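Next up is one chain by itself, shown in structure tokens, the form predicted on its own.
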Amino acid sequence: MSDFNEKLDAWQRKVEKAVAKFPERKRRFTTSSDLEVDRLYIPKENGEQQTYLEKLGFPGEYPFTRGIQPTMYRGRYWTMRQYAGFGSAEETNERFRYLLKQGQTGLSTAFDLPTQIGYDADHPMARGEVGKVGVSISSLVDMETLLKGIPLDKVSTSMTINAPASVLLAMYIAVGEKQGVSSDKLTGTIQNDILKEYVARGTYIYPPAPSMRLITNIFEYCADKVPNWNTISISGYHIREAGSTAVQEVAFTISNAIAYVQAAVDAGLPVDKFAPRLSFFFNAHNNFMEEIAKFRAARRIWAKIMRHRFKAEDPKSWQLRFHTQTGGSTLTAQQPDNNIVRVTIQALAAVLGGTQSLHTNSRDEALALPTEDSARIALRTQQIIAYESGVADTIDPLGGSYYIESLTDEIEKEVMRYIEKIDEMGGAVTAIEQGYMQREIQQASYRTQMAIESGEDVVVGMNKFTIENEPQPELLRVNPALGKIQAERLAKLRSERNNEEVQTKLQALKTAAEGQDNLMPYILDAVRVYATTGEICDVMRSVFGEYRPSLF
């Protein structure tokens, strides 16, 4: 028997075991003409089979080009995780409940800018921004309200939070305790990716070294106490939104991931102890085939890096698991209904690329936060792809396409060229400090903008096929009095809590921050006695200082 056939037989035995334990969605998959749909399509020619084993492999096996699970969506669809958060915790809780009722399978939380940079709602820096781009969370009281009535042992929650990720995770754990759900039962993700904040978004607080300490503290704490939690979602999404190309998105994201893994290894953590809980977050744009190839290439590159560079031995450490969000920057304020079509193309690319979870943007997001109707249409887009299109009925349906395989190879080659250059510079942190990634992204963004302005790149409804006197859609408006309301709630909290106990816990955190202890237990203690987001972050600001970017 050939090597290919031996490996195919071994894979099929593995699949049979998996299916016996977790049956596929249907006993038989067919097209609308009742033609049988196989689980997997593979090359028949001997000459192609060796290349297949080296570059693609079988689903659920190294190098995971065709996906990280042996049956992919034939077993279970991706998690449909719509990003929601605006105004107060009560309003966002209501939106969460609505989306779950409509068939969403996981929560994804957006926080407002004051929360993202560790300021309470009553801080002068928060004025005019409370609840604007996400929900305002200043204390455990807000988090309790946000998650009221949502069973944390059944629903997975993703939180898009970076600089104060440790504080928001501690609040989530504390809410779980109040629900009677121990931390080892909690499932979800914190973004916790500070390097991309220095590159692309700007919602950082501390300099890189203490930021990396907080991240590795979370890796270590969760490995023991919150084992089912994804401790980081290394994000290319915001790099792409800042104007990068698809190749740069993968290259800079994986370079940042290498820096996180190296920092954790340098801190003494065994790689296989934390690596299985690393996750990624990518963007999906309109160039359909390139996006599909990008996801496949990213999986293969990460598998090779973890296996050969970091000597990880657990196959779960080699897997690149990722969430995808459709491209917010591709949406247009003009003719907003066109955005439904863009989102459909992008979501389909993510599914054909093998994403583990997906957020589809709403049609009105170039104008405001999504209305309830727009959020529902965005969720329905995923549901139509899942339940009506048939693309989830076989694994990696475009695998073997000459074009998709060539693009996958080309993207891998170009990504590795960037990673090697960043390695030569001393790694991602050095490359960021020298402004290298930022310059590359700005140059790519400039080229794209010039192509749009010249008409070389067509954006339907914006620089071609425009219409006059467009009707204005109904938009969601955040209560302008929310800042005052949140400030009054904070004053009430501070008057009712045990402030002596709060000061004791904050002092313990300060002492720990000045030393080398893992900070997570101290942050959790402070959260439990209702120390606020701003108070906890201020303690760490007093020890770590604040990051001030150099001009480049």
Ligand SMILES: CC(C)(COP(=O)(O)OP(=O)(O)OC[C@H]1O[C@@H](n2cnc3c(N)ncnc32)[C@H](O)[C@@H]1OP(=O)(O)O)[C@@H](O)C(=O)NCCC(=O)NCCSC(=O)CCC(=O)O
Contents of the next structure:
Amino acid sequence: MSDFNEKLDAWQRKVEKAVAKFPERKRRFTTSSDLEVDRLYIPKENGEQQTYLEKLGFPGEYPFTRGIQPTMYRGRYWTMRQYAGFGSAEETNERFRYLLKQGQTGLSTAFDLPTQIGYDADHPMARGEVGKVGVSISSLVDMETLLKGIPLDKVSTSMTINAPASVLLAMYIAVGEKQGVSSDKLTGTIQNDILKEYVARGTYIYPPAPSMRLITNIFEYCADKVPNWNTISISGYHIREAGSTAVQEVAFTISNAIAYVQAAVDAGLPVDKFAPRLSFFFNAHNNFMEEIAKFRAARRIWAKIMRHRFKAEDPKSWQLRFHTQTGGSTLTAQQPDNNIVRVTIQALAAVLGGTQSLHTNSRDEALALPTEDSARIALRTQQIIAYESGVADTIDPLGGSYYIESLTDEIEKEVMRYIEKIDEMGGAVTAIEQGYMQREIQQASYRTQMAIESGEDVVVGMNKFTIENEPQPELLRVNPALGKIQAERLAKLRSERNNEEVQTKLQALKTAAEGQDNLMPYILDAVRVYATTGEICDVMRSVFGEYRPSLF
Ligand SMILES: CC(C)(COP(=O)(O)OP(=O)(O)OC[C@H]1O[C@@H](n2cnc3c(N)ncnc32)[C@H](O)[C@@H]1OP(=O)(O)O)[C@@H](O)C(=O)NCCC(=O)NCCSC(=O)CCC(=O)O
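Beyond the form predicted on its own, can we have the form predicted together with the ligand?
Below, the chain from earlier opens the complete complex, with every other chain and molecule after it.
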């Protein structure tokens, strides 16, 4: 038997086993004309089969170009996970329940800026920002309200939180304890990706070294106590939003990922202990074929790096699992309904690229946070792709297309050039400190903006096909009094809790931060006695200092 046929046979046996454990959605998949849809389409010519094995492989197998699961969406659709959060914990809890009722299959939490930079709602820095771009979570009381009635052993929750990720994860664990769900049953993700905050997003608190320590602490703690938690979501999304190209998005994200793995390995963690729970987060823009190729290339690159550079042995450590959000910066304030079409194209690219989880943006996001109606249409968009288009019935449907494979190869090559360059500079942390990634992104962003302003790049409804006197759509407005309400709640909490206990736990955290211990148990202890987000972050600020970027 040829090498190819042997490998195909082995894969088919693997699929049989996988299906016995996790049946496919249907017994038989067909087109609308009742033509049989196979699980996988592969080259029939001998000559093509060797290249196929090297570059693509079978789904669920190294180098995972065609996807990380042996059955992909025939077994389970991607998780439909709409990023949501605004105002108070009550309002966001209501939105969460609404989205779950509408068929969403995972939760994703947007926090307001004060929470994201570790200030309580009553801090002077929080003025005017409480509940604006996400939900305000100043203490465990808010977290309990946010998750009220949501069974944490059944729903997986993502939290877009970076510098204070350890604090919010601790609050989530504490709510689980109150619900009777032990931490080993919790599933979800914290973003916890500080490097891209320095590069593109801006919600950092501490300098790189203590930030990397906190991240490594989380990897270690979760490997023991929260084994099903995705400990980081290494994000290219915001790098792209800041104006990078698709190649830069993947290159800088993977360079950052290399830095996290290296930091954990240097701290003494065995790679296979934490790597299976690393996850990624990418953007999906309008250039449909390039986006699909980008996802496929990213998977292949990561598999090679983990296997050969870091010598990981567990195949799960080689898998690049990722969430996708459609491109916020591609949406226009003009003719906002056009955005529904953009989101559809982008979401379809994410699915054809094999995403594990997907957020589809709402049509009004260039103007405000989404209204309930807009959020529902966005969710329906991905439901239509899943349930009506048929693209999820066969694995990696575009695999083998000359164009897609060539683009996948090209993107891989260009990404590797960047990664090698960043390696030569001393790695991602140095490249960021020297402003290299930031400059590359700025230049790309400038080129794009010039092309739009000159009309060379057409944005439909914005620089071509415009209309005058557009009617203003109905927008979501956040209650401006929320800051005051949250401050009153905090005052009440501070007068009711056991403040002596709070001080003891905060002091213990300070001593630990000054030493070498893993900080997670100390943060969890502080959270359990209702120390606030701001108080915990202030303790760490006092030990670690604050990051002040150089001007490039
Ligand atoms: C790994 C991912 C990417 C996806 O995790 P999920 O749990 O949703 O999906 P999953 O792991 O694929 O699937 C769940 C389980 O089903 C299993 N499973 C899936 N498909 C299968 C198949 N075909 N056969 C057998 N099993 C299968 C998986 O192995 C897994 O189990 P096991 O686990 O047992 O293997 C995670 O990190 C995630 O959900 N990320 C979301 C991040 C996010 O929402 N970010 C929002 C950022 S918003 C933002 O930043 C916006 C802008 C801003 O604020 O600036």
